[in-house]
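The chain below stands alone and is given as structure tokens, in the form predicted alone.
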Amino acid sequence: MADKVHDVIMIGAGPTSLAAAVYTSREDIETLIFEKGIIGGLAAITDQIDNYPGFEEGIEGLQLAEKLQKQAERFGATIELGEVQSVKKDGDVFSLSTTSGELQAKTLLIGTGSEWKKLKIPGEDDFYGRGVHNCATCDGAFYRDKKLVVVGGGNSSAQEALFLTKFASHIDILIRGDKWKASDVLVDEAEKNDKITVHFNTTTDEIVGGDENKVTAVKGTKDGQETTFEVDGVFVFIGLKPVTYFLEGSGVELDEYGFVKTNHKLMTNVPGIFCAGDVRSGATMQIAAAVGEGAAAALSIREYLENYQREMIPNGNGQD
């Protein structure tokens, strides 16, 4: 696999690097995208999504991404599954190290977006995937009938709390502060909704599990006073953080909060490494805007080969 050098790698094949895929293998730039997850990005597991232009009465998360791979597919870009480990400058080409063996390109588009932050407090670990969950459609089905927590206070918790009404018969959502963070529609719609109860000044403590190896209670502190809620699954919002750690090493330089920086061309301060999306420092961490600076950063890599050609032919023109 080394032996080929590719066009671009875009690592992530969430919105920005499938918009950007389309931009540059129209043009003819062999592109493959390598996802270490979900194709879509967290743009797949979101519910419905009622703010991306074009689509009047909302889609969903899901069937967005299905379109969007398929598009870019449709152009010729090539997706592959895999991780990303380490990311490294080797003489005129960029090394990277997978799961899938070694990887060349000539350019590189960072598009790995964020994932959800942990609470990090016993039991969270121990139960992840098994009564611990970010996704509510993913495994909101799997609680029919069933009691819940649901932790954070943002837009995310409210929203997918509200999916989760669908199956759970009840949910508790715990917000750290005295109010929510989340939009006034969205508080409303929870609020109003008989199925969910709303706690403030309350903690996140410990996730509890019984005999089955299930979970059975959380633990917290509300005004002070410790207290339990027994429940058949969490699930965690607590907000998000930037998937960045294969970049450790490579020279690419990142925020205060790990966010990677960029110029106004969406390049990185190492030439052939560009970043896009949400995980790009200053990002405004929507779905419509991911996809505009993918086609953006997919313009600047255009660029930046056309003269990456030039460079590579002896005085510019073809001759010794």
Given for the second form:
Protein chains: 2
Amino acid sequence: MADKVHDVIMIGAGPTSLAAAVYTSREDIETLIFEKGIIGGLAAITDQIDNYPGFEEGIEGLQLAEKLQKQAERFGATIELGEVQSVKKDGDVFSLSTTSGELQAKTLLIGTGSEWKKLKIPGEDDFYGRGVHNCATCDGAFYRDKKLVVVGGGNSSAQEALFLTKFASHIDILIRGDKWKASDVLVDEAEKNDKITVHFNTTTDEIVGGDENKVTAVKGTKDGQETTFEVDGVFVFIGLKPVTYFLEGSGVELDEYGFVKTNHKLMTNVPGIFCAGDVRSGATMQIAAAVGEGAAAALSIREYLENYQREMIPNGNGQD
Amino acid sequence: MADKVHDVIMIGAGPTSLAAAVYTSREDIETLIFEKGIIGGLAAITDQIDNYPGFEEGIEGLQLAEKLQKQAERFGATIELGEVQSVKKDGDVFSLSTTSGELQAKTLLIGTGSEWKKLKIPGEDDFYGRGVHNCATCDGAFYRDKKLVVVGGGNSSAQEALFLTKFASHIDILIRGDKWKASDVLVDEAEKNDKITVHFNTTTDEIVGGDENKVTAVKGTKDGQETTFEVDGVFVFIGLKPVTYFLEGSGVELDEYGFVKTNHKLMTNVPGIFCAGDVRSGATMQIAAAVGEGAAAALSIREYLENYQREMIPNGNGQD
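Can you return the structure of this protein in the form predicted in complex with another copy of the chain rather than the form predicted alone?
Time for the whole complex; same chain goes first.
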């Protein structure tokens, strides 16, 4: 049993929770943030962020993440590293099974965001982290003067491929469909970059390694013809998947794509469990929006806790 | 007639529109922002902002406003000073009557925010701006070693009164109800400040001036008894009112309090007219949320314009 009941535990330390924690901890709502990976979330592994409002010349993702973390900690929020495995309602509180043991809280904020989808093809897992990557900022520099494949036709694919041209000598972008699903400005920039070749109607079928356990090629099918791209690495950006596995059995309702459903107060169907950011149904996948929703969720959490203190609602009803 | 149809006209140059404009103009959506007052909106007239995520030590409101403006302008947004008087649908475009003449746009973003409510008592209008104020940052310094009344029991009242203690020798806070409607941390700080006296159950009835056309007293009723507070100035923070007068006749639907109703894409009931920030029904009145909604609205505007270019929708239907 946990020996302490936290006011709020925020799951995931991305911009959503860090923004929410600025609000809650500043209002003396005791706040614990739990993170299994990187503080700052996807923002922290983004090279340059030009569209987070307030930084007129843009800001490095890692620097923004650090600023958000410091600001949350300044008001007293605690960040702990570890993984939440499951969540269940336990009388008046929520119990969380985590790699740091059992934790309890009066309210929860789900701010776990989304993670990159896998291709699910031979070789992908074998070479993951040493030839197959999802983060150009983290791993791009290993490919100085090397050749790369980038998989995907969305904004991330275009943006990360452009960033990778800093290092790579050439990049083949493999797009399954017959057109981009990215913004015009990124597409223009990618297509006129002479280090980049774009291949439409091209599936990515297998990642092939050589003797030294390194990637040597990507096998694909272009317009029905098998094709081999001789490259040293592969960066995969084929979409994001909401991180919700720990909610199994919690009763929290998800939408058809697996994102967490909320009401206009950012509360889930389980009173006391709130959700904001990239894991939320309807999310725009923008840092500004995640931060804005984090702030709004914090206000809802405060309101919920005010009622909670007042009546210790036994069955979680009457919250609105 | 206007000789140019803008992609989007944003009404109001607060954090909402400036954030949205970073997104739209960066994507080559031609963006005009129209502002009748101060660029940066209420943020610009706030002394210190501690809870806008990304500034770990806080930031001055005016400085944040300037950063937002520079960032929007960096990507090509244009800001024009003037007042929008009315909005109407005119075939495929929206026509705006403004103090700079007739303007036309394919889409509109309503980002006018909210403004301070008035007490509607004798003397308020007579002394407005020279004894009666809504902005401590702007006008507080005029009251060095003077006595003040602050009216209101919410967060703004507590926060601004605390700020005014930098200058004033004493502050009476007049609250109509029998308790604060502000956050505990602000209430604690205000109540333990020895320059501040809080009066509950107290109405503010009249603002009285002397011979030199200066405020000399505030007449009120405390617990049923007439009371006079001899002060040099009054700061009124009794709530915000959404700025929507220019929407009369536009067909845009408002909620029962006069805020603009939107769907989950931040579009109003009139296809092509979007709304975000403090003027929107359900707004949290936080800069972070306004900025987040501005970013989300920009994505919806982009999506709408993509369909618009494709089919020049004659009656504005089929937008979802």
